[in-house]
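As structure tokens, one chain now follows by itself in the form predicted alone.
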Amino acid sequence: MFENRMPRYEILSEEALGVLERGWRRIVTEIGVQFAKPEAVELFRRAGQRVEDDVVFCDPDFVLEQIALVPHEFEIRARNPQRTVHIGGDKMVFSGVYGPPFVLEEGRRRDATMSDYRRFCMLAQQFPELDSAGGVICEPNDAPLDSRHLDMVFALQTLTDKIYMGNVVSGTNARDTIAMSEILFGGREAIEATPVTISLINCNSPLRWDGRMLDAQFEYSAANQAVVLTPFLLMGAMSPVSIPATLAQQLAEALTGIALSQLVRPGSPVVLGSFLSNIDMQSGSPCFGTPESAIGLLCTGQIARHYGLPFRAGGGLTSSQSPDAQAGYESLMTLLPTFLAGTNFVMHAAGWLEGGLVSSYEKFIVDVELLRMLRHEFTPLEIDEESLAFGAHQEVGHGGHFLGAAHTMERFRTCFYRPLLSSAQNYERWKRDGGQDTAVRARAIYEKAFEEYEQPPLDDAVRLELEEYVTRRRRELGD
């Protein structure tokens, strides 16, 4: 977990914030938001909001009253107490890629498997830059659809000792995640006292909360588990082509979803989510790492602080089909504003490729390198008399060099960032060593990580109870 103590990069004036405020207020009062779950609509009705079929028209002041119930900061407990994270404030929590059905390894694109899923869990455990392996790190297509979530949660709980994300495909899957979390952490009372999961609830933009997602949201919020309520906004498809219009829509969707969580359980932990980019207006394909997405991210951070909410945005996003230069510069185009905005929870921080269709082992290592570099860059510079190294100037004098100076010799091992992946060899030595490009070097790093991986210890009785639960539930689900 990284503490970002650098100043935030805020680009919205007070006047601009006021325009956006009026924008979302008008959407929720005049257009309304659809909630495709009768219980959700009924909660709003009982709270005095106007309802037409499954469309809810909210009083903006009522929405803000619900938002005020959300904790500004909270913890998510990991089974290893040293891995427990803090969401909000200056803290940044990084999680792996989420959702791809395919995997890219050694240049070959294929269906993701449960073996891939477990291997990505192991990689996340090995690199301290990641606070969580994630949730649906990849979609294991070789496992039965109705029960694969059980094996995925079990892998997150046993192959890592970091925090993990809950499954949100259905209310059933959410209940299984909660039940397994109760086993791992010692009961319902324990997980309600301090959340142990954080789960992604996506809005089916524009202005529709899907029934299956709402089923999961109800389960997690009722159990006091954290939810990330995220509008899915690709400008030109799910929102207008204007950034301000998209920001207003994002607020209308996110704030009404957050209000619902507070109606389910007042004070339950919530993160304002943002997944904002654009489509290519020639092909209609999603684009990532764009200037528009960076601007939207910076605005979202400022807006979240305005409402006193922790927020999720950013990550190592790219449209590239391979871990090439495009993947690197597009990911930096998103990761840099992620840090500048002080994002609290960062999904897709490692491994995302091809617009989120692919989890890539090589790209995972590229992103870890980016995270390492940005953490170094965003650590405040300490300036004192010792750092001015006046004695080194006295020793070297005019026209000399500092390579052998005492100040250099005392500090040369730690004075500069040492890369994990990058090469600074001269051309001749690089050729002698095989002329390896970034992807080949990344492959060597993750293969070494697998060799050195040690499964974190877990009480045998707890492991057995988890295994028995998975076996029983798989049988009950017909797999």
Given for the second form:
2 protein chains.
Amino acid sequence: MFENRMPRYEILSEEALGVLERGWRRIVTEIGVQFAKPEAVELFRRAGQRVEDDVVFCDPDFVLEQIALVPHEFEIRARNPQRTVHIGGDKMVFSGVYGPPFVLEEGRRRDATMSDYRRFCMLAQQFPELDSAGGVICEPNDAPLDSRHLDMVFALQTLTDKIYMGNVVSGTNARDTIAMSEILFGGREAIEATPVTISLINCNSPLRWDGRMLDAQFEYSAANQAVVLTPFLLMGAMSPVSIPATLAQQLAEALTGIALSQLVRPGSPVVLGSFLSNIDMQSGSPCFGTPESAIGLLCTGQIARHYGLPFRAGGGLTSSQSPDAQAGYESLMTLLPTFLAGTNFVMHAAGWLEGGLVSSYEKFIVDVELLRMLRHEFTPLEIDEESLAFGAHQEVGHGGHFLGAAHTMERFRTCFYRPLLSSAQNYERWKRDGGQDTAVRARAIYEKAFEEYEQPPLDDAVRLELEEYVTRRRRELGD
Amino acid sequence: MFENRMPRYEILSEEALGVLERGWRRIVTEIGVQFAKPEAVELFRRAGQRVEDDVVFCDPDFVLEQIALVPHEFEIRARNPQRTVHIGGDKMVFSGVYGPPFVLEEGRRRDATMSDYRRFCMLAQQFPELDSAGGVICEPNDAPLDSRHLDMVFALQTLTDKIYMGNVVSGTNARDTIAMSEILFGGREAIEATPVTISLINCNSPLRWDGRMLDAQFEYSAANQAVVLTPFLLMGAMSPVSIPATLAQQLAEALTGIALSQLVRPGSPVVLGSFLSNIDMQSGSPCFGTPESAIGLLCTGQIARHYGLPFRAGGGLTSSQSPDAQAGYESLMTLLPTFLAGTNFVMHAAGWLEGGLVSSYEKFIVDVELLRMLRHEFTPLEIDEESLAFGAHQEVGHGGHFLGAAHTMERFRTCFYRPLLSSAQNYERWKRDGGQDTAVRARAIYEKAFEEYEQPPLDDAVRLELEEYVTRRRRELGD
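Alternative state: the form predicted together with another copy of the chain, after the form predicted alone:
The complete assembly is shown below, putting the previous chain first.
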């Protein structure tokens, strides 16, 4: 696992944090948050909060009392114990793109299929830069809608041995994810002892938590599974055209959502989620990799630490329609701040393209390269007398070169970052080799990963039980 | 001018700074620095430093005494007073790519010409993101070698009204640059009162300052023109394969070079230069946009502040052979740390491609987009009660949208960064418009800049005098 021991880049003053605190306090007190699930409203009412229909008006101090119950750090168990992850502190956990209905492969954009879904699971398994198999890595449109979550969870569980994200389309889907996790991990007691899934609960911003998402949240929190409570904020559409106003709204939404999980099960693991960008005010299109999203991300990290909460943000986000220069710079424009902020859980860390509508194989490899570079960059330097290599200077002197120096010869294999995808070939050689740009070179890398892929071993009895569960439930769901 | 009022990202402990200080002190004391110009050696000798042939062994405290003479901040005057720049403090000055023998335009790579040189001057003039017209924006291979510097300086002076960089190929070329600057700015006294040029003096690392560069440095420093003393460090070739060792060497070279300028003329304006990356240890190719170069850059900024020196570093550096995804992410991998470090003078800020062998028109526009985004990103947020836009929340409530809110309507034109190059078009529309990737879209942007270009006005008598100077000197140089 990657531990980010570099300094955090913090840009908010204490005074600014105070303004934002007053902001969310006023929102939850005066405007309230809508919870479209009677059981949720009832939990808040019983805890002494004022409710009007499905709108909950919270005492901010009550919200903070609930937040105080949240574990600062926790583990998510993988079926391969070496792949168990730690959420919180200096640790960073990376998970692939989530949600796209389309895929892009070798320049062709098409509907995503279950075969794509499985292939992306295999890529997540093959690259150690990803700690998680993912969740809705793409939406497999060729699988029946009611039961595809069974195939997806089965793929995550069997094609990889990493942690995975739970399905949140409905309470039913969440229950199926939990039941299958019980099979894989040895029963309810085992998964309640240490969470084995992490699931994305999005807010229907502004200030509304929808019923189906809440149904899933109730199931996961009751089973002590981790949930990421994420305001979905494209400024200009789901929040005001002001970063401070959006941060205050993000807190009002996330903190009340987190409080709800604590009402469902005190001490259950949660993550403060952030998905914050802006729309293009001319066209209404969502924009990613923007300066605003980078600023929002840096602020979110600092705010999360202020409230003692692990947080999710960032990833390799871009609006670009192809894995081109814009895709490169926009992704890094979010991913570098993701590291600067010390983000604990990073969704969309690989494969995101076209504003999240597309899972791209080529872009997956671009993002893996970025993750590798940033892991290297955010590893502190060791600076001591030995690192000064004075002997090398004595050996080389003035105007010479260090290529053959003893200090160099001892270290040349490991001294620098070695790229996976980037090319520094001289022009003539690059041209002779086909003059391939980055996207084209990426293809050979994922093809090789598929060739080298080996399915991680799984106990036959467990696999059979999972298969039987999928078959039975598919029948029950009428597919 | 851009003022970076965001926090600096500093990664070195006081202890680490101490180790690096001991490192350069030991190098200048025990190994010494070679100065391949007798007058330079003589200046050090007369100042009480030990010399052996052309190697100067410095007392580190003597070096620090010279460094203490350096102005912390200074101005460089442009012929258009609104374009005069300030070097040092929180200010950042951006200058285009420097040095490439080739250009890339619409996918074709070819020898650079004087026509290319003039067109890049025009682009530098057209984009306010660049504060400087540049220097050797490309090497005009169709102009006679001995006199092309005259044409280049004339182009910088007449096609733009921004500051420009002086020619450093020889003392003669430096004298011509200074003479032409005297004509443009009203005589020697005027340019000595406030510098009007800034020039790049590279070290032939390790630990050797070459004669021709020193000849140019002597001319510029004597005329009180700014010089950027820059160790040229590709780790593994010109320095050890260790970042701390390279930083210590960078200091030994830069500080002795700066001390020399102070011996030539105490108080003359200098900039601590850094050009620090690494080679690929397999092929020997130089690599840019690497994690190592980003770390080196962040350290350099902190070190420069420690010694109270304005510094140069960073830019939009990449090894990529084309303006593709790698060019996008590698450039930002250097350019974002350039801002995090608060770099005072940024060379190669636009147009750099293929390890600096190519000036690319498309890449110039990519970099301008990055500069625009980063200027926006590194402008501090104003966080106060008004920015919380509570009225917008009251207006929109739960589950609605902010597109038509009064707060939005009042601000929608200016609330977010508006891209120059990046596209967030939906796929169908993008495809209908030709499915152009970033590099292709960049072409329309620079073509438009050429169409809109207007040569900045210049007094006829001054222009005539410059033309006469160029004609006379060209004849004298035998071209």
